[in-house]
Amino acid sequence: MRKIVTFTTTFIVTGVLLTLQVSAQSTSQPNANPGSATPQQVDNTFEGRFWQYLTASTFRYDEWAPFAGRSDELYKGQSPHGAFVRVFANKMARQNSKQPPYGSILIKENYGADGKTLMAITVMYRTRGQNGQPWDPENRDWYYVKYTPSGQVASSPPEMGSKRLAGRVQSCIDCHSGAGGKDFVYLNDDLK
């Protein structure tokens, strides 16, 4: 019975995320400025709907368990993430932490040097993309997004072009390609 419930929950979550992504690809506004949204406006991009999903009372990411081998405590981070970080993983990612399957979501809260100020929330989501097609096969199909604490998509610094940090983010790909196991996930490099 427990396997059926786990499978059903996993199936529903994966279905919701894929539905969000498919509809986002047809309605996304790549040149929209998410920082200009007012409380009356809804960010209808994939990233906006994804943030709503991640922070909805039913699936709040900050109530997820930590990634395998990690605690829910802050630990020392490194650039480009915060001085301190906390990691959360959805059930899909935790079930096979050595090789996170499609549907896996890894979230890192990035804190300042005081260990209290939340600076950003960075997300990795492994997806097949529209109609089950590979999202980014050369880079293990990870979709990256960096949110501000208020849920807006962050942008790179002006000297790096002020690009929205969502989707195939080259700086994320360049860094994560160095992870052991060629899976783009550093968190599982020291797991036995």
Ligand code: HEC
Second form
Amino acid sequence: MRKIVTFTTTFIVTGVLLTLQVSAQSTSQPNANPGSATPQQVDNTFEGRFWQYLTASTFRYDEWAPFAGRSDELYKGQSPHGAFVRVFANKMARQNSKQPPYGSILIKENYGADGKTLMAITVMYRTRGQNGQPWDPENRDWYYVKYTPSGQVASSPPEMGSKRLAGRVQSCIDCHSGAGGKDFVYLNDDLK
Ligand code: HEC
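Just the form predicted on its own so far, so send over the form predicted together with the ligand.
Okay, now the whole complex, with that chain kicking things off.
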């Protein structure tokens, strides 16, 4: 019982976080004092709060279970993901791996060729959007973010415009649109 209560609360928290992000986008207010304090202190963006949510000691993602029949071992990845990867999913996603419902969070840890060095954490979160505004219905409503191991939002390489990799990230969408079942999720393609 206690477990269920905890889950519901944290899920609502995620919904609230998204509200913050959408409103921040529509007013597009610049950060009051960028660079004046450590990112951990000032990162009040959705991505910053989402990272805190995912790594909070009570609910850390790396204690979630694997996704779509995978084990929690590292396995060989493919570009642009790490040489070795590991995937975690929240309870919502695991309840229906074939068709991850709204509220699903999928997390991929991307490791280097040594199979030890964590290079990036790539996340997909399926959201309905807020205030009657859908998030991205044409692309199955996935929100994407790529974090560095310390929880900063990663940027695309300079030749690709040094873009902040969070939100409706076109490069993620373009490739994930090729997933079977048109659900933008690859790992469940071979599930029955
Ligand atoms: C060029 C293609 C490509 C791009 C670009 C790409 N991915 Fe992926 N992604 C894949 C493939 C293929 C898999 C499944 C591979 C595996 O682990 O077996 C995958 C798996 C994932 C998964 C696990 C869920 C799933 O779909 O299976 C997440 C989470 C993820 N990617 C996030 C991202 C994010 C965030 C971005 C953008 C920053 C991104 N990906 C960009 C190809 C891509």
